[in-house]
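As a starting point, one isolated chain is supplied in structure tokens, in the form predicted alone.
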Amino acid sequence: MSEIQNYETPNSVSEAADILAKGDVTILAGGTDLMVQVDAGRVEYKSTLMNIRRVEGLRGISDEGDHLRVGALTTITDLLESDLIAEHGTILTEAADAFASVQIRNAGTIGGNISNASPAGDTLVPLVVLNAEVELASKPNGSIVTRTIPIKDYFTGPGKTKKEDSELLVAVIIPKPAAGFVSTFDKFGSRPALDISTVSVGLGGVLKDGALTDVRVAFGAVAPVPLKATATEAATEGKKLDEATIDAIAATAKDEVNPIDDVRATAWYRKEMIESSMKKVLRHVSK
């Protein structure tokens, strides 16, 4: 294990930002990711050590108008009893219902979910199909600076996103959907508590005399980055949700993952479970 040398509690985003800027720093938040994969010998600590739990501002959720803003501090537990996010991204509160156990939720952060960047993350596929935003922070000129990614678009690969080492996320962006829109989550693991996602299935849309438009669908744990998938989303835009139409539309979910054979499952059983999930996140809605 590398050595800490410094430990640093900043007040404001300024003051993170500035300890960004001078390099080698990790981040710690709720901790429940970071520690674990230190422990394990997968995450080396920095030289420097900045906890961000301290950081104002950056911890709940605010009506905006049009969006959501969700600081990166807000715990699962914050989405989980939060009005603003049944009313506007009921997907999000599901996963979080599903989000491992009373004490990590409690502890665990939106910001730590993301910038984890697991395939499996359970925050994330609900981010994606309600078409989320993350907001970035620095201080390259001495002046905060702030940028805006799609969160769909925001992850690399397993652990790695577009976020550079100098910025912090400091929130979720999401867009209120249209009237009539519904979505919903589906998480299959090994045990219905305390497990990763063997996989996992995101659906929303706007529904109308039993069909869906602006059809929405992501998939976890199926590929390096949580899956937007487009030929699903085709497949489901604007037909009427009968059972043919369902069962055609969970073929081609099944069709459009390509996953890997691992510990948790082999990639012909990722593949049949992404079918049986499809359908029935797909007869949920439709009810």
Second form
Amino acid sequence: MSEIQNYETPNSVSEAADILAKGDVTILAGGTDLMVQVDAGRVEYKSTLMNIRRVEGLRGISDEGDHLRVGALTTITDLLESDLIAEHGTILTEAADAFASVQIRNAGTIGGNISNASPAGDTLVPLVVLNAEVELASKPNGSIVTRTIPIKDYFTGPGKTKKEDSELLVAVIIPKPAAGFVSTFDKFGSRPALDISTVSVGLGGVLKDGALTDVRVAFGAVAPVPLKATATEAATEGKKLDEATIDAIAATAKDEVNPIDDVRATAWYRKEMIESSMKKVLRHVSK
Amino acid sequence: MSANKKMLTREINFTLNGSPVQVSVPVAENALIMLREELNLTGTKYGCGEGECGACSILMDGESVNACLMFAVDCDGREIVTVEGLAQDEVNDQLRDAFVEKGAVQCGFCSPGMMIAAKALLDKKPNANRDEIKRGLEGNICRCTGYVKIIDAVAAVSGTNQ
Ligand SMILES: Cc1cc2nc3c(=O)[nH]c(=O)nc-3n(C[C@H](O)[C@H](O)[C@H](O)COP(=O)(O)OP(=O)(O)OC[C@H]3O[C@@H](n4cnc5c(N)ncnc54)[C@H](O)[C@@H]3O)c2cc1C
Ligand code: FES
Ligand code: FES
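For comparison with the form predicted alone, please write out the form predicted together with the partner chain.
Next comes the full complex, and the chain you just saw is listed first.
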């Protein structure tokens, strides 16, 4: 039913998990997806609307030794301005920089972007490249249980993830990449700022003597979920990135994707874009 | 929205343009409707209702956000500033004069949102250059001026010649 019967503002993860355990809850973070989706009639409110913005400890980026912990309520602006992210995950800084407008970046959260699970969600490709994991919390038997899922396995379809309704996404864990790791993000939409990506490409790897190892490639908006491009990764691994190799890798990338026609672009156009975007990111990191 | 009439409401308290307010709002209503219809502050404009145009920009705890995407209940406990609240603001006095002088206002519909976005930008980067100004205003659409005069006006206040 679309009638809201309860409005809850939990202060802790534990309180939020208790509310979720009762079921039939719509979670509200920044609201930038939810408000638009409800107004457009694509989403109906459940009987409880739970605003998680006051939950303690869910916002911010911390250095935990071998990994960074990014709270679910961390805004896109927080990501963009973080020195820790710039140091260990340049690709995420670049994606935050290409994300919508100041106003949307100030309100939108990383947890909302992931949970919305749009194949065009701009933090998803960088998080796949960074081998990130999501941490979920719930209270099945009265005490908090958490589990983590690698982001590359997290999405099951547009708007769908492995998260249970009783679970709250609490944080994103980003392992610190090895020394020499470089990464970059390229997004193509029809208008630079507010447009939802038509295609996006993320590339990361350890650069040495003009070649990348531990190569990670991901594509956004070309499949129902962010795509980890294993064939393109294999084509890149350990190869000296001269122009001929870059062309060959980009051709592999083009073959690896199998996009659809939709209102934003045709499949043919998306394949062309993947190829040219792939060249762009390879040239960028090899410079 | 007739459904709002019977929607669950919640009483919230926040600071609006420097003064405390208490208001009861439907829990799924957006802050733009609350400001315009319940609090009669019509300076904040409704353009698109979906985060694209910036006409509804307000400051929440000093940061610009789109009121049309914000749940009114989320204003609880926060400091909200609308364009009306900029009437007594030093940066805004300069912006207003510069907008007039540079011809940055035609129909004026985008101007309240532009003022808020420009104020948020200049609070963070008082000497913003033209590129930074363009970035700072990218969430604000103007159908009349073609932007150059608006950027000129903000640049006049930041004092940039780049
Ligand atoms: C004009 C405009 C431009 C945009 N541009 C971009 C863009 O360039 N790139 C891009 O990727 N996106 C873009 N978006 C989409 C949106 O802003 C982002 O997806 C944003 O990160 C969503 O975060 P939020 O906090 O606002 O989410 P909300 O709207 O609050 O929530 C989104 C969904 O996630 C669920 N949810 C939120 N937090 C949690 C949690 N912690 N645990 C479990 N579930 C949760 C909610 O229930 C809801 O279903 C744009 C949106 C608009 C309106
Ligand atoms: S009315 Fe809010 S952005 Fe257009
Ligand atoms: S002056 Fe008319 S929309 Fe900007």
